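Next up: a single chain in structure tokens, the form predicted alone.
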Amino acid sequence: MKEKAYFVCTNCGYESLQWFGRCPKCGEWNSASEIKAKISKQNRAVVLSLREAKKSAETINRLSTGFTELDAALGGGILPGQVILLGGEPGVGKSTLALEICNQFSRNGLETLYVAAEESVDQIAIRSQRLFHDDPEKIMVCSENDLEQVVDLLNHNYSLLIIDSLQTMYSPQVGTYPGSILQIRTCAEKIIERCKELSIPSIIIAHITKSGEISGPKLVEHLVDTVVYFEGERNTELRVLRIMKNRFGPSGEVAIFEMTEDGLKQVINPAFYDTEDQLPGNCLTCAVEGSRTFVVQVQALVSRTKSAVPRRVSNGFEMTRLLLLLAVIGRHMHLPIESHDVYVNILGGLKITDPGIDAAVVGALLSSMLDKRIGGMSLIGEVSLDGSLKHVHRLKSRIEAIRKVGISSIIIPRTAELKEEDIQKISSVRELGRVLGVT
């Protein structure tokens, strides 16, 4: 067995085969840490035809997390070896999350590994008590950050593995502090290799960044089956868990739990809405994620500024796409809304990336500048930035949900190729603007 080194810089992940005072890439002086790498000899590649390994994987059975919906946006359950990498804020659940899902192997008869890394074990057992009303005799926990150790501990006995978390593993064989980017990334390398090797499934909690991205190299997202983020917000219950990628599955998929005081309960169907009367500023709309789709209320206030320089401001829609409608309903609409501090609130805290809300977007935002209610009125269609709507994708679907929530009235793009009672076709923000009233 052989020894290859080299050398990487402990800033960026930067490697080279000869040592650098400068790393070429992030400019960080001194950064270089020299790496040795064992090289085996591979055994000779096997060969199968596709149908040979279509009938060995129609025998691999998935495991079942113990939420319904979390199996169903996993695309049926965890596949033996498959790595899933956990991304979420500080207190959102990740931990309660993990350690339930250990519970469900528990009560299948499966033995778990929850390698605490961040806390002790007598942590680990408080929290398992507010939990779990019975004792789980088969989730083996181990407060250890030395990865050494744990491979070493990992055997088939183990149906799942927990990191908790990857930023505070280390390797000893890596010469830097736990949390940089060499220890990451050779800490995950690690992790999936020996998964991989006993088909054991491992969830890898990781910290994000300010950004909300996953802390570390981006090298770890490819490296894993399975990303996933768990989102929220601490002043509301409700959780949502988004599969960013799953190579076993549909990725785009999401999952809604509300956090109550004895942790994380799966909603199966989700009020993003108020069913009283709607105020103006309001506006409701059907919004797709993956295959669910979701009936949210889109808020707005428009009030004229007091500064320079106006607000604005955000929660659940992407600020991008935002300023692009302000710019949209000032050019076509010839509104002053550029000279107003605006604000945008998707209730229930959830966080839409469907373009197919913007319709209901810029119908709060006329709704609340000229202070006129659109009442019980649903909007469906993506903004252009020539002000025309344009269709939108799983249309039918969209309009059933909104119809099973008591709306009969509904806007719709001219271009889609539905012809229904009850629902209205325009082809421009400006109709809009004429049908709602405020132009």
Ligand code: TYD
The other form holds:
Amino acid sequence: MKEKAYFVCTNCGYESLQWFGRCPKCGEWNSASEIKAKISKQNRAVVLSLREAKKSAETINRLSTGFTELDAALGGGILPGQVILLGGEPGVGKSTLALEICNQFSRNGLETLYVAAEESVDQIAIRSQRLFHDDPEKIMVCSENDLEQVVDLLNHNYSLLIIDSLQTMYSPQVGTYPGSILQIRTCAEKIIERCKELSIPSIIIAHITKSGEISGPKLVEHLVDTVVYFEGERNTELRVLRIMKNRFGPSGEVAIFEMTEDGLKQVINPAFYDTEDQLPGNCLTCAVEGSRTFVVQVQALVSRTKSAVPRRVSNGFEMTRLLLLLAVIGRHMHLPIESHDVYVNILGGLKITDPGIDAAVVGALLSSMLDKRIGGMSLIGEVSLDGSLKHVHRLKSRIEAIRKVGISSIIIPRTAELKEEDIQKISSVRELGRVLGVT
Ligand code: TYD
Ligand code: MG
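If the one shown is the form predicted alone, what is the structure of the form predicted in complex with the named molecule?
Below is the whole assembly, all chains and molecules, this chain first.
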């Protein structure tokens, strides 16, 4: 094995073969730390025919997490050697989920190693008492944050490794404190290398702050096979697992959970709407996240501002998109919405990334501003800068989902190639205003 030295900025992770006094990327002084990487020389590169590779891939079994929704979102379960980064804010339920997955493995007779670097073994035992009544004989727990010791512990007996959490792991070979970018990267690299060697799947837990500020977990995203983010507000029970990246299945998939008194329960058909008498400021639509459709209710409150800078608050809908929609309403509908305080909320606590709900957000804003009910009407479409309504993907499934909840009056973009009697087509937000009777 050959050793190669390079320098990494302990502040931002910048790499260079030469020493630097000041990091050219982040500007930090004296942040260069020397890393000695071992380069193993493999004897010979292996060439396989794709047909052979395909055959051997077909024989590999995916392991179940115990949650059918999560298995489906991962593309059928966990593969041997798969490295999953599980990110989320503190308190969202990452440790709970990891322990429940261990329990499922244990039920199937598979031994797992849970490295509780931030909690004591007793704390894990108390949590397991709360979560399940099975005998957790096959769940091995170790409260250790020295990475070298954990790597030494790993062997073929284990079918899953949990690292809880990456930020508390510590490699004595790296001279910085746990949680530093260099520690995070080194620990992740070593865990991944060992798990791949032994073909043990692993779930590496990482904390993320509310604004997603911590760059540590982001820095290791390219090293892992799958990146999963656990989202949810502390004051609601709803939890959403979002697959951000997946080398072994589709990305963008979601699985919905509920945090209950005795653990996480998957929610098969979540309802994020209320079809009862709709007051002004509400609008129903259907969002697509991954391969799933969700009927959602957009709520808006538009009120005359009393301050120099109007307030904009958005829950579950991206702020930059909201600002764009407000500008479109102001410019193309000639409404003074920019001088109003605006609050937008997606009912149920779901975060929607799909722009196909734009038309419904505009609908809810107009409905609130002009105090008019939209009633049992649903709007689908993406709004573009010129005020036109753009076609959205999976339109048919969206319409189907909306009809299932008993709404028959649906508005879609004119460009859609769909001809159905009870569906109205419009081309712009201006026309939307006319149809809703607000402009
Ligand atoms: P936890 O898994 O510790 O979160 P994380 O590892 O992401 O920091 O769980 C956090 C919260 O979940 C905690 O406030 C208690 C609550 N909880 C339940 O509501 N039900 C349960 O069965 C468990 C184990 C926890
Ligand atoms: Mg935890």
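Positions refer to the first chain, counted from 1. What you are looking at is a predicted structure, and each value in this text was computed from that prediction instead of being measured. What we label the rigid core is the largest C-alpha set whose atoms superpose within 1.5 Å from one form to the other.
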For a quick test of reading the superposition: does residue 16 move by 2 Å or more at the CA between these two forms, rigid core aligned? yes
Item checked: After fitting the core, residue 430 CA displacement of 2 Å or more between these two forms -> no
